[in-house]
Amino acid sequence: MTGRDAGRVVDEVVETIAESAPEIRQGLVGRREDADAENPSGETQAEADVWADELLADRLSSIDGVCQYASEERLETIDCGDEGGLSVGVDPLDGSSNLKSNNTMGTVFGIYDDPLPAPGTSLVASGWVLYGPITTMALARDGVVEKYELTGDDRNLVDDDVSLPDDPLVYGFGGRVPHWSDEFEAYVREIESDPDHKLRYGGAMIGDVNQVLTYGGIFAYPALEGNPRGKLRLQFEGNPIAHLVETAGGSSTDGSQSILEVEPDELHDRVPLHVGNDELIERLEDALE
């Protein structure tokens, strides 16, 4: 594909998901309860999941020139017979389990030029929807970060130019303390023990993380003691949301290496998940090390 046809394709994905996002916002009304049954991970899907994933489907793989769309809710992709094309992962609705106490989530999605699974040095663009009191979409492609306000039919652009704070702000860590490593810990405590840090954890990694875009700071999702990679999927959130923070001028890393370098065996493949400041994330592999 060239590159003009995949500049097309990129337009076309990133537009459909901005115009879908009001839709899926508000059809998560009355889809809060569970759906009795399981995304490939061994996780509980929401009604929801099930309902929004079916929605980005349809209307991904209907796009020529996307050949694969995938997500962390279904088993397999779907080819949709566009040899050559863009494919596109998507974890259509990050922090589903906030849906009954009614707090913040998202979508995350990449748009790579190989067939997944794929290494996030295949991407072309990541981005990320925001359903909070505004719904934003933070959009990494050739080399920036733009971010939109989501209205209806419109998508209106607020930066175009987004980076992170050099002065590092807030902090999130996730999994279960007793399971964290004894050098995680002690870089967490480390890290808390700064006044200048402020704690922002709420349970949507997409919220957890904008918060890191929008202050500075670090958040983590790290190796668990019987986990050792960790929760989070590296198609459908670790490669996008570390294509998009490096783009913003931050680092990412699994605890060793940019996760943009990890190479993915399969298509739900887990990844330890480290991104923020650049002090921050080389103060950590330290730490690891």
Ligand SMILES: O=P(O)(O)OC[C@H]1O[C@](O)(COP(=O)(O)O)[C@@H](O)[C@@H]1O
Contents of the next structure:
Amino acid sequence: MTGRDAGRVVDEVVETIAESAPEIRQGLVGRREDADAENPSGETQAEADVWADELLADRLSSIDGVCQYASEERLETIDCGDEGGLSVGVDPLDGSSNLKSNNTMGTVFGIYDDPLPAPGTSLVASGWVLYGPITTMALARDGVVEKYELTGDDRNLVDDDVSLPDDPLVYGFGGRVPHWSDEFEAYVREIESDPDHKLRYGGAMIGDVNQVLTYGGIFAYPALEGNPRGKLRLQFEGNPIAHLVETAGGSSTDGSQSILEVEPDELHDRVPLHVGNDELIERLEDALE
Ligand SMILES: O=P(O)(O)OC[C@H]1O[C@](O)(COP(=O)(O)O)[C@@H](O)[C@@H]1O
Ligand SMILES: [Mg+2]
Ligand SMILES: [Mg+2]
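Any chance you could show the form predicted in complex with the ligand after that form predicted alone?
Following is the full complex, with the preceding chain placed first.
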């Protein structure tokens, strides 16, 4: 696909997700219960997870130039166009366990120029929608991160060059403490004891990473005892988040290399995820070595 065609497909994918976001937000009402089903990662799906996946699958797979749709909520990719198009990987609702308590959630997407599973170096664009008090979108493409407010009818640009603040302020770490490695726990204690840092953790990756993007700092869902690849999925969560944070001037690591360098074996592979300011990610890699 030529650069111009790819640009047009990215525009259409981004516009489709932006237009769908208010509808997804509204559609959460009445879909907060568990569906009687599990996703390919073995997690119980909420009714909203299944519904948002179907809505996005229909709309994104019918875009001319999208050749694959894949999601955290379905086992196989949908092959929907000529080979050589772009592939879209989606976490339709990130943080859907927050439905119950009515806290923040998001929609995460990565647009790849290779068939999935693909490494993050194949991403041509990435982004997320955050269903906060207002609905916003962060978008990374062509080396720049932009932020928009989504009103329902419009996508209003509110920041045309988002970058991580130089001085890290917030931290948030997922997984249960007894399951962390000793090395990771020692690192966390150092971060916590710095008087310049403060805790921000809300149980939805996208909300927590958005805090890091806004204030600087670090978010991680690390390798755990019994789950050495952590919890989050490389194609649908790790790669897009790492691509966006790195484009905004930060770093990512799976513990020893950028998440974007991780070679996937399977569509639903997991990855230990750590993103944030360069200095904190470097210190973390040293601590885990
Ligand atoms: O409830 P836990 O185990 O702390 O996990 C929280 C993490 O799991 C997730 O909810 C996983 O994403 P999904 O909701 O898309 O499955 C992340 O958003 C979040 O960071
Ligand atoms: Mg998720
Ligand atoms: Mg999800």
